[in-house]
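A lone chain, given as structure tokens: the form predicted alone.
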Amino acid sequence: MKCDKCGHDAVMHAGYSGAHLCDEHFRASVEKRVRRRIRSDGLVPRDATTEDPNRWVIGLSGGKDSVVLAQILDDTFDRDPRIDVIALTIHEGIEGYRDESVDACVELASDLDIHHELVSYEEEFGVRMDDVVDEDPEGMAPCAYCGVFRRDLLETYAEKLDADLLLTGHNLDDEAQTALMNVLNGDVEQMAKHFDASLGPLGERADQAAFVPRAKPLRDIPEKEVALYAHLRDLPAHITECPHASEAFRGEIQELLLKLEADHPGTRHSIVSGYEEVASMAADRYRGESTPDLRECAECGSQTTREVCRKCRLLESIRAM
């Protein structure tokens, strides 16, 4: 196969668009789509200045998605004094897995010369995920514990680092899976929350002053293209699945989407595009309705709708074992 743009050997074929692209034009295509998403979501505020730059914190796990995101953001904003990028890595305490990905994070942050913060469950909560999985006091999947702890640390440290924006490396496959899961669950209110939390353009979301806004600049890029980009640029990504990963429903949805995409190229793009519109309408419908007031957790002070937040209740269960 030859590249449609220059005639050199193609490194990929995008079934959803029919495009054949060489190394150079493939990388340019990925970068263009990420930058277009940054513009369309309004991530760079008009009032950002060199004297008062916008601070962006990237959740850098060391996996392909966050590493590619960090690299493209650095390429885009390294010489733009209006944007200050910081990398935040969370060590969950998973032997033989997270240590290697942390090494990748340290290497990349050094290569890009960006400030890098490393925090751990053990230091912050006194627990390691390996031990949580062994004890499992709530009878839940490991991801259920880890997701709560990880979100808490991302939010806490984004606030500590005075971030204006928290960026994560969710790709097109991730977003299509979440969209389909919410649709199959019939959870329209969750769609509304999704839109205001991280999906909608910043200017169209409800005000959520209690939390640092989130954004996902990679969400137009298919997972395989993210992996190929990381490979072609020889980025220090740790491409290995977590040994505790066990989100059964998401796994089923992932397999379904892969089959649909193979049979009907463009399915993921169509799902996400339609979902975004429905989520926007849902946000208009549910915004302000039956939304519990936020309060400070009696244990840790984080924002919650209950007296004690979910994280602290889980930690209490774990420590009681």
The other form holds:
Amino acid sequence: MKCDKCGHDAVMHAGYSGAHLCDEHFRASVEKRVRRRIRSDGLVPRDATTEDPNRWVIGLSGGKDSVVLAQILDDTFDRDPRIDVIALTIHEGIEGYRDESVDACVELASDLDIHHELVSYEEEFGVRMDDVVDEDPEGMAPCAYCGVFRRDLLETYAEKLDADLLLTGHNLDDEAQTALMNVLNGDVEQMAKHFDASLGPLGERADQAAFVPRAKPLRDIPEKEVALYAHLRDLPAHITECPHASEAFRGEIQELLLKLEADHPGTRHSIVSGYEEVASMAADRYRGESTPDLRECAECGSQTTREVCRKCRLLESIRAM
Amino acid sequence: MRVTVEVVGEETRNVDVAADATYADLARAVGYSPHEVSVMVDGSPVPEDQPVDAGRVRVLRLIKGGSSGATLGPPS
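In place of the form predicted alone, the structure of the form predicted together with its partner chain is requested.
Let us now look at the entire complex, which starts with that chain.
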């Protein structure tokens, strides 16, 4: 098979568009889609200047998604003095897994010459995920604890680093799964929150003064294409799966989406684009109606709707074991 | 047609496929959706709709990123 654009050997076929692309044109196509998403989400503010640059913090896990995101953002903004890119890596305390991916993060940050902040559950909370998994005081999946802790540190450090934007490497498959999970859960209010937290163009979101806004510029790129991009550019992505990964429902949805995509190419794109439109309408509908008041957690001071935040409640039950 | 398929990190198998099989068919024959693997011939990725024309291929599984999984929702 030959590339549609130049006639060189194709390295990929995109079933959803019919395109066959060579190494060079495939990479250009990924970069073009990421940059288009950055524009359509309005991520670069008009008032960012050389004197007062916008600071972007990337959640860099060392996996292919965040590594590709960091590389493309650096390619795009390295010479743009209006944008200052910083990487933030979180060590969860998972033996033999996170140590290696942290190495990948250090290598990439050094290659790109960007500031790199490394924080750990152990230093911040006095817990390691390996121990949490053994003790499991709440009878939950490992990802349920880990997600709460990770989100807390991403938010806390984005704030500490004075970030204007927090960027994560969620790809099209991740977003299609989350969209379908929210639909199947019947959780329209969650869709509204999703829109205002990370999905909508910055100018269309409700003001979330308490939080650094988030964005996902890779969300138009299928997971397979992110992996292929990392491979073709020989980026230092870490390639082992988390030994504790266990999101049962997400796994079922992933299987379902793979089947649908095989029979009906383009399903993931249409799910996400329809979901974004519905989430936008839901955000309008719920705005100002059911937003519970945020207050400071009595334990750690982070923003929460309860007296003590979820992270502190989980830490308390872990320490009680 | 008999093809040797090395699933990286797992096993190597000989697979019999039809003469007009594609690399997507080969991925499915070893139990993967073409959307969760890349098929490599002589070190280069190949389009999955291309007819198989190699005696030996490597199949690279997709590894979940690490930024995914946890849904970054609003505070609880």
